[in-house]
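Here you get one chain, nothing else, as structure tokens; it is the form predicted on its own.
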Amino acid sequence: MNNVINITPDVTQDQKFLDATLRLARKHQGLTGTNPSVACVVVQHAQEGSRIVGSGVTAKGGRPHAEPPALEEAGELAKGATAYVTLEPCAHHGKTPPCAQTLIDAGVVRVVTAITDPDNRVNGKGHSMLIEAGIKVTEMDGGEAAQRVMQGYLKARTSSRPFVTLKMAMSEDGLIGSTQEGNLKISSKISSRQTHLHRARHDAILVGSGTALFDDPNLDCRLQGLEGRSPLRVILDEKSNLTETATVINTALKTPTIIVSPSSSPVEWREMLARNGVQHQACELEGGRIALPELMGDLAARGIQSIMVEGGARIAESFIKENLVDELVIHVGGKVDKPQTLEHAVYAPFTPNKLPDGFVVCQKLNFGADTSIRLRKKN
């Protein structure tokens, strides 16, 4: 890698173009199964000034690859041009050519990469393909911006997990519901769809059977125009609670579902939800819980690269001792129903004043008289 330019003399310029490359590749962030979702800008510099060429975005499914549209659309215009791209681009074999070649064979001279790939198959060799072939190569430190598009990619690449984003809403103290009155209204409606927002951006949801058994949830997106990124669905379910009548089970022809039990969950249950187009997770039990670790080890396993997490108190207390939090986001609801008994209130095991050890305040927004909190893990 010494061979990378480090300095360039137009760094405003190429940070300007970056960061529009990485707000295109949020475009299709959590449809891209196992390849994370990359954009490609390509640009002419003149003294006349800079255009934009030609554009491209990693398709649903995972292919193509964002290079080779955008050089498409650029054409010949394409020679002699820069390629900006948010991961460093392919340089092995697969299903497609090598996008490092591609860009070779485009004539561009340039290429802007805001992260290096860290798989194993890349890893710098689609940086020294480039090199080789003469095109000057700058990778430019993209920041958070770089690391929240591709972050489930990136922590399957070194950790072989998904990544997890625990998102509660509570009050100032920390309530989030009640046993007996269903749902409390804690979150304003813009907060509500911020919530959606971020379901349309992660590869799954998941909850507990408690949650999904008294408060009945749809875990969909619901935003006008969004309803088709609506993720999989994973519940929790270690005493195979569940039934037909559940929401999750009888949607799940329409929003596939994934219910996680032991092995050992009775044959006439996991008969039901194979009706209902239900997929099983076998999973082991540690005291008579879900042993999360290894369960994400298995949704990894599955292609899921990120999950959201909107459980209860119990889950969400699970996945925090467990370590297993990479993100969280907190709607701190400005106007809050309260239970009519205070004994049938439940707390999250944290409030905002107190959030758990380890994670640092990164971003706060105002959602009408809500507040929204997103905290990330510590290095």
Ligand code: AOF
Contents of the next structure:
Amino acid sequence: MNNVINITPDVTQDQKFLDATLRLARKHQGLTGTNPSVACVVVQHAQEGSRIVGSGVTAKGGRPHAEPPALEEAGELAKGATAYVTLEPCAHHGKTPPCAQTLIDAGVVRVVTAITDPDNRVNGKGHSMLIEAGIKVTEMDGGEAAQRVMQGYLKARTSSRPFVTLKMAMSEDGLIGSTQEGNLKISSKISSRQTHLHRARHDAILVGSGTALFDDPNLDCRLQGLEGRSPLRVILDEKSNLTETATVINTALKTPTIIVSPSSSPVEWREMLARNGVQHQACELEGGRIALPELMGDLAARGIQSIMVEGGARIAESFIKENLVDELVIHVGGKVDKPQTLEHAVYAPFTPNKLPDGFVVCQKLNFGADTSIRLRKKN
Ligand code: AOF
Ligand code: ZN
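Just the form predicted on its own so far, so send over the form predicted together with this ligand.
Entire complex below, previous chain first.
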């Protein structure tokens, strides 16, 4: 492109590039540890059109941040360009220099961001640094897309606990399983694949030992090409019931696993966990049950910022009761095989027609014969 004249595009153009940047940020969601997965796209806006000259996303593990690789790719073309960044660029000297300074040094003339960084070391300082250097800053509202891609980071930073998604698969009338016939067929293949995709975007999956023993699940991401995206597995086992026969234990060297139980759990049992490469998280008990609010704080302190809770009914009920659920995802099976004897049926603490209070429906999708409903906690 010759004769580059940098123009300020209209708000629709800005929105389009910011949306593209937000989509890029999803690439490393769940893979950046305590750092959010941020994306940066560098664009040359000229009268004859706009072109992307560099892009970057926070590296796996959290560093380098998104801006340096994007600016490096742009090289000289960063001069006069606009940088779209999903989060306010950092202003602190951490393991890397401040990204705000890197943007200034690269010669960009405008920075468009989707969210202000709640980290005390940044929180407005990144934007101020840019403005003081003569860079035009446009703070746009990244809306739900920005909130979603950074939900774990935002929750952990502001509340010192992970963002919790409770996912349940059930029939129209709330049936989730049977105490006798093993794993009931509730979800279609499409719903299961969506669940695996959802898993990949979280730092951890959490279930109770009952589910781990009875259903013997793998609790990993088995989508083709995303096998490396299995999150950490967290199993609540207050009575030390799990044995080496459970898949979650004997595959812990492949898929990292944490078992949560009181520190008074038998020593031989703790040794068995260690032998299998399982990590142990000690917890407090409250009325004989694991104290969930405290556990959430402990897991956040371990760097876990988003958790997908996948069952069973008792765990789901406790998370709801303790007011720890931020998002609810319900897969309603279109064709559910009911148990032979209904006295063996296990029901969810709510049904698609009688949902817990305090949630609003924000999305309804059809997955084959199933329906998926996504609800968010009301603010
Ligand atoms: C950015 N771009 O891509 C990310 C940012 O420990 P450090 O030094 O990596 O700092 C972590 C903080 O950096 C994190 O809490 C958040 O404020 C910011 N993350 N900032 O400019 C990025 N990932
Ligand atoms: Zn940075």
